[in-house]
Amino acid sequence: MNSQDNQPSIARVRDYFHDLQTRLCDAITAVDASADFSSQEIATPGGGMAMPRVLDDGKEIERGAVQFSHSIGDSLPAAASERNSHLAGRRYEATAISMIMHPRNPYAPTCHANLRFFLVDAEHWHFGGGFDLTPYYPFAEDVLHWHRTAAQACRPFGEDLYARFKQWCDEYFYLPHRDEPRGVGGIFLDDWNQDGFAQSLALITSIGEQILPAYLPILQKRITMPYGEREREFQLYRRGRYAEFNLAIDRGTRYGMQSGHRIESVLASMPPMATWKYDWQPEAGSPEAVLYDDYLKPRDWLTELSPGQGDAGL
């Protein structure tokens, strides 16, 4: 390996994220041609740049957002330094991409993906991100496909990485005030700078390249399923949990607000519609109860599930 390849480079990561944004938007547009992503280029404080792309009110995607940003600042925001207090107040550059898809069909799960890179005082650097799945009416084959693809993204970099990243994902995408996970998880890493920059970038690239293979087959399979008012009402109720996590817990949302990002872009990942019901409980044995009883719990999905086992939609 050329030693230059192992030098931390904001430009290399930024260019990959920018290219990935285009490919993600193109792939979603091919699934839902009824609407297109908006396209903006917005200067941010310190000389950075944001490119929010949002699809609203499509036939299949009710709200989709694929956000790219390059941030430059004199003081690292608290949300980015709370686990690394020695970095607080130091000059930084960061680049990130995030994708959130809220399909209209309740049988199609919400998908979230995020990748980011921080370079602090041109000395300290780390990567973070991953992807997770939030179904409303889960299907075992979908959850298996999601986690198998996540494991495939990690496998070239160590046999234990998927298990480590899955556990971190389970721990992060969790609502303590509800004592329940947001969905069925996936993989998540933070403060990652092991094995040098080149190897870390290769890992992040591998994760980025598996976002579409993980999600598109599920999305394409489920958006054609018939549904009624009952399924729609449950989807909107469960979207409330998604909103709670983003507003009360998510570090990415807090970072966006603290770093001066445009608030419309920061909150573009929110579902366009959601509801809250007082003390609602699913009826025992109902398709809605399957989500709570069989899926909203940490599990070793790769060994404990088989296709067709515990499908809420059947």
Contents of the next structure:
2 protein chains.
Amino acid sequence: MNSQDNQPSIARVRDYFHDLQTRLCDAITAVDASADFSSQEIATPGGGMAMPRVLDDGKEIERGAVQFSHSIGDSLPAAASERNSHLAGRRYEATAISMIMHPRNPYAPTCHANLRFFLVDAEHWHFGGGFDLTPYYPFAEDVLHWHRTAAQACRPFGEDLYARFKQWCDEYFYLPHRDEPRGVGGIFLDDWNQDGFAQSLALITSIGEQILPAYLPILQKRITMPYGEREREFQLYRRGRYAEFNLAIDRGTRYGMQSGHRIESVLASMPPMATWKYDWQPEAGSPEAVLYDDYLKPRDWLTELSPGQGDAGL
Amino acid sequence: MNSQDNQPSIARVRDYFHDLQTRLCDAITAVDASADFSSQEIATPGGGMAMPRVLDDGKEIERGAVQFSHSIGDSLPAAASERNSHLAGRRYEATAISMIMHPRNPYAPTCHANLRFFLVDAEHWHFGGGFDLTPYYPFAEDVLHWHRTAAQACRPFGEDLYARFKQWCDEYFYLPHRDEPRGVGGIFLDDWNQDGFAQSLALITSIGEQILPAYLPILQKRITMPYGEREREFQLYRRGRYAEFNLAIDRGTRYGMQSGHRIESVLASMPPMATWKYDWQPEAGSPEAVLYDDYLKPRDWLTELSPGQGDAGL
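Instead of the form predicted on its own shown above, give the structure for the form predicted together with a further copy of the same chain, please.
Okay, now the whole complex, with that chain kicking things off.
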């Protein structure tokens, strides 16, 4: 690799994220022909740009959002660089892409993915991101496929990476007030700047390129399954947990809410509809109980699961 | 008043709150005969007791909760007494009652009331609480009645109290990320220990006794109004704001979530169902726009409104 390649470049990451946004939207539209993503280009201070692309009330995707942003800041807030307080006041740039899909069919899981890059100078930059899955009626083969694809994205960059990122994901997507994981996890990393820029970008790209292979086969398989009022009701109830996580726990959402970012972009990740019931518990042995008993716990999916075992809802 | 009366007494406040809980539930049941409040007595550490009474899926009240608690603590956490750090480690007691009603009919507003008392010793105690109203399709006469009743509760205790508590309420029930009040407010006070215990308890009692006179006439009048899909849809959308406030902003809810309190009690205030739409705006001149244009701003309701003026939804 030549030194040019290893020079941190906001343009290279930005262009990759922006292109990925188009491909993610196109791929979702290919599954749900009704998916008409909005496309708004919003100028942000200092010459940055945000492009939220959101879809409400599609035939298969009840709410979907694929958002790209490139931010330029004149002066890094002290709070943003606690571990590097000497960076306060410095110019910085950041770019990010995020995707969230809330399918209508309760058998199809909600998918979240996010990639981001933060740059002050050649010495001070980092990547973050990952993807995680939130099923309502989980299938062992889907969870296996999801985690196998996640592991595949990490493998070229280190034998231990998937296990580390999987645990990081379990720790982050967790509702302490419920002592409950948000879903079945995936991979998550933050403050990543190991082995140089080129290698870090290659890792992030590898993760970005596995978002669709991880999710689309699950989405396509599950949206054709017939379901009734019972499954819809449980999906809406569990989406309440998603709302709790986003509004009360998620650092990104809370930062966006507190820092005066465009609120409709920040909350585009919210479920389109959610319910709360008082003191509700799934009936023992029911398909709903399977979610709690077998899936809402951090497990070593790749070694513990086999396809067709312990499915819910069938 | 004799000195006995002015001796801070947890028992006196606790007994009043507990009795008020029964009367609030009974009064709601008289309006909605289907309102079958659960009644669970939960022992809490140190000899305290919590009694959440919750109603799910009533005919008129879609979700209602009237909760009483008496807490006893061996050692006051430092964080709980920032302004009085010398109290850290002291034994304390607290008692509280809260009520929240989410009616099914979109013309009937959501009502929230809360009263609380905190006691360390004869010198260190305070009351807090109040009530606030969140209409979907507001009526000038309802908002006037609500605030007149609130003013009436305060008047015997000082000419300026209503105005102070009304402003406090506007400041507290506010969504900064939306730059939007939660509803049309009411009254709110905190850390209140003026004019001695007896006088403070009398004020809190006066507020407690006005909860039903403030809300019931509005509830009774509005639950008989016919409504359609459009009104229901707007109610669910606006309930999204309620969920945002409770989960992301409200200090009480956030404290309850973070301190490991029984989560089903803490979140019994959540709306039974809520929706989020992307970048939605009411149509200019529509009944939905009336809420935003005329009611979701702090106003001096008592001097600015007259009955029948500027009603929404008719």
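As the structure is a computational prediction, the values presented were derived from the model and not from experiment. C-alpha atoms forming the largest set that superposes within 1.5 Å between two forms make up the rigid core. Numbering follows the first chain given and starts at 1.
Core-aligned C-alpha movement of Arg232 between the two forms, 2 Å or more
Shift at Arg232: below 2 Å after core fit.
His145: Cα shift of 2 Å or greater between the two forms (core-aligned):
No, its C-alpha moves less than 2 Å.
Superpose the two forms on their rigid core, then report whether the C-alpha of Lys221 is displaced by 2 angstroms or more between the two forms.
Lys221: C-alpha displaced by less than 2 Å between the two forms.
Once both forms share the same rigid core frame, by what distance in Å has the CA of Arg91 shifted between the two forms?
Here Arg91 registers a C-alpha shift of 3.3 Å.
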